[in-house]
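Single chain ahead, written as structure tokens, the form predicted on its own.
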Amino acid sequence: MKIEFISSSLAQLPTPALAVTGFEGSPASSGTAELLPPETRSLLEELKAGGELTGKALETTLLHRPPGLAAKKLLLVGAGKREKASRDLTRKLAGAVTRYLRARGLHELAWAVDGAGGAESIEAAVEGAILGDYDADRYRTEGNSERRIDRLVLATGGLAASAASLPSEAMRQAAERGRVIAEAQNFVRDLVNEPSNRMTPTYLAEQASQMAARFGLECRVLDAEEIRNRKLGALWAVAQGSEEPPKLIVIRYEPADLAEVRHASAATSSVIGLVGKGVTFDTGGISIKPAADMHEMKTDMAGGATMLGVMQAIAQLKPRVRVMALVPATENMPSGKAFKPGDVVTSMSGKTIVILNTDAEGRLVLADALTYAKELGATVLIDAATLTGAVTIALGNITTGVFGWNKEWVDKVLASAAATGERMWPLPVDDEYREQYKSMIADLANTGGRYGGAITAAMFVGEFAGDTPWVHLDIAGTRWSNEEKPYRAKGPTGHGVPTLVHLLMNLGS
């Protein structure tokens, strides 16, 4: 998607179609449709007299040869509530915009930059247009490929004078950052739709390897052999059932002043360690799955697509942090050489583990990845995985669980997730929980039942942490939506690589 700036007049702006917003109870003199000339208005208030235009949240109201305006269309879309204004909501409204239009064989769109909002509301716009112009639709051989937006041009001609005074560079820089945070998501998103007789372990570390390199970042993968030397017990354990050999990726970042990141405050010179789960099919193995839904285990990889996300935006913001991603990749999958209940296998950590049940197998990866990451060097950790069907049961599939043993780092994350709208809450990590997975013939168990599986299985990833600062994100619910939304495709979402992004962007701030 191109995008530009155009500041002529809104009156003026030759477009096929302007996008404006109006809040519920005065939808026509209100948000951006303020700024619209009188004669627009003016219809656009007999529209709400006649109750065809009320601003509720997301309704959209379309006019063809709208009067006073040079565009061929105007969307009007309502904003709902003026006290719920936020960047979340900017970012809903413009993906519900993209997908109204081109859903109509428009190519090309016009916003209406809201002066109130600032850089933020613009880069939230950007962001919600590139969401929205995405469908996951690949291998459809009669898809939606020719309903794209092209186009999407921010039009500032009706800011008010106070508002026009916003530098130009911090438009643009605004507009940059929505689109690399929006691309970002859209690779998370195209990497956990892959199905799994394409997107195996060896293919998850092409895509990070290419994508690193496009990127200007360090990548190495760590094959079967390098694995198994290495003595990464538990992820061996969960891999050595498939077929499909094992990878290890690991990417790093590096601010260009490091020198002076390293000497700067305790949190920019940190080393923060993000790992995601990369599980690429996940049949649990043993354990088997309901035939059910197993399908939707081709998801089981949206941690690792995470973090690779996160790092893809990361490279092209530069934040001063040190950054790394690993990301454990493997299919979980039975054989008469896979890991059975009751086996004992020992970590990376030395740390031994009876297997309880193999669907419980991510926590298995993530334990010696995570202890791979402090060898590194990390001295922050935070990990991604779709972990628990738990965790859907406690906050169904809008919200991410998050846990940690440091509440700093947990509270940094909450902060960043408050600020760019993706919905996380924490759950409790208290060591009562600790007895539900302690074992009588291993040092842990790797499942400690039934009742706060959540709470369990993130606890034993955190082990593995130690006393390393550790937050745990639990995305099982909220890395798919089953459900079409006015702007966002039925599909994967992308959820986390805002707020980590947001979080290591403001380390130090």
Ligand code: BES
The other form holds:
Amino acid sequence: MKIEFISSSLAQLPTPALAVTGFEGSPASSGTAELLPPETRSLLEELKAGGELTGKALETTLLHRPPGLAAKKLLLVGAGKREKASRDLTRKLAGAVTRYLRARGLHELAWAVDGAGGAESIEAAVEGAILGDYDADRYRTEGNSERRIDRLVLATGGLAASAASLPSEAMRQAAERGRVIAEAQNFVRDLVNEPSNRMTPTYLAEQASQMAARFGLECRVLDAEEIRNRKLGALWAVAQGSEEPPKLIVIRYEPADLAEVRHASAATSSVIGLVGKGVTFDTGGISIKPAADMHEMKTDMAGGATMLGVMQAIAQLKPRVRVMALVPATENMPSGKAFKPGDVVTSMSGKTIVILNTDAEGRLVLADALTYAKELGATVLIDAATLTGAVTIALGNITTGVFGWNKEWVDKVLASAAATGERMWPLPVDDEYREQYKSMIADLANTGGRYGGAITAAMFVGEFAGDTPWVHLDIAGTRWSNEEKPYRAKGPTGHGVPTLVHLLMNLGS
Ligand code: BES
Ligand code: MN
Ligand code: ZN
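Could you drop in the structure for the form predicted in complex with this ligand? We only have the form predicted on its own so far.
Now the complete complex, all chains and molecules, led by this one.
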């Protein structure tokens, strides 16, 4: 999607469709509807009086040949109650506008920029439009995939004085940030949506190295032999049942002004290790899953995809902090070579693990990837993983579970989530849960039973972070949306990218 600013007056803007917002109760005279010429607004007032226009959230009203405007169509989208205005809502409004117009064959739209919302609202609008323009329909040979919006005009002509209507540097940067983050999310969505017959560990590694090459990042992929030689025994145990060889993807980002970073505050001298679960298909292994929803397990590499998306974004936005991403990629398959319940494996850290359930494989691949990240110099660890069904019972598909012993870093992640409008919420970790995954046979057991399943899974992973500050995001629920929304297609979400990018961007400043 091409994004441009145009500062000619709203009335004279030559566009196939101009989109404006209006709040509930006064849809014709609030939001950006307020910026329209009197002639247009009086028609909107009429529609309001007739009860056709209410301004309720996501209500769409399309006018053809609107009076007083050069635009061929005017789309008014309801912004809901004024006191509920937020960055996330702006994102949804722009998404709804995009999906509404492209469904009617339009390829271009103009979005009236809100004076009140500032640069933040521009970022959100661009994000919303690009996210809204996405459909997970790559493999439909018949359908509407050609229905895309390919040009988004940010119309600043409604803003007060003529000088103020020229886009400021802050506005341009905000639009660029919105583009980069939303495109990174769409990249994640494409990866997550890819079926496992194509999305093998090898393919994921190829995608990662192509992305890295395109955006100037360093990428190294450990193959099966190196994984075995370096004694990543927990990752190896999961991988051994599959015909597809495992990969461990490592991507690094170094800020250009590294010398400056070294002399900066403690936060900026940290090396952030992002670790994402990359199970390209999770059958459960010998502890095999029921057939019913097993196809959903093609998404079990969403954590890894999220971290690749974050790297793609920061390569462009250039935070002043060193970052590495590690994605342990493997299938979890039953076979004559597969690991079995009762097996004892030795992780890279030296800790031994008794396997009680081969379906608790995520924590095993993360264990070794965290250990390896520390060996490579990570001083802060953040992992994202579709780790447990239990977290979806607790928080549904709306909210990501956040775990960690280090309150400072957990709070930083939660603050970034709040700032970007992503729903994330803390769940506890506590020594008392440890008993649940202790074993007589080995140092640890790979399951802690049904009760508090998301917590014991998180804590198991945390055992391998040791004293290194660590935050775990369980995205099993939020990776995927089961419902089609007016502003977002059903399917992969790209959830987590905005929060982590925000976090990294704010570390170096
Ligand atoms: N990949 C699954 C978790 C999952 C479930 C992700 C639903 C997305 C949607 C994970 O590997 C798993 O199987 N976890 C088990 C752990 C159990 C065996 C201790 C689970 O949650 O049932
Ligand atoms: Mn599993
Ligand atoms: Zn899994």
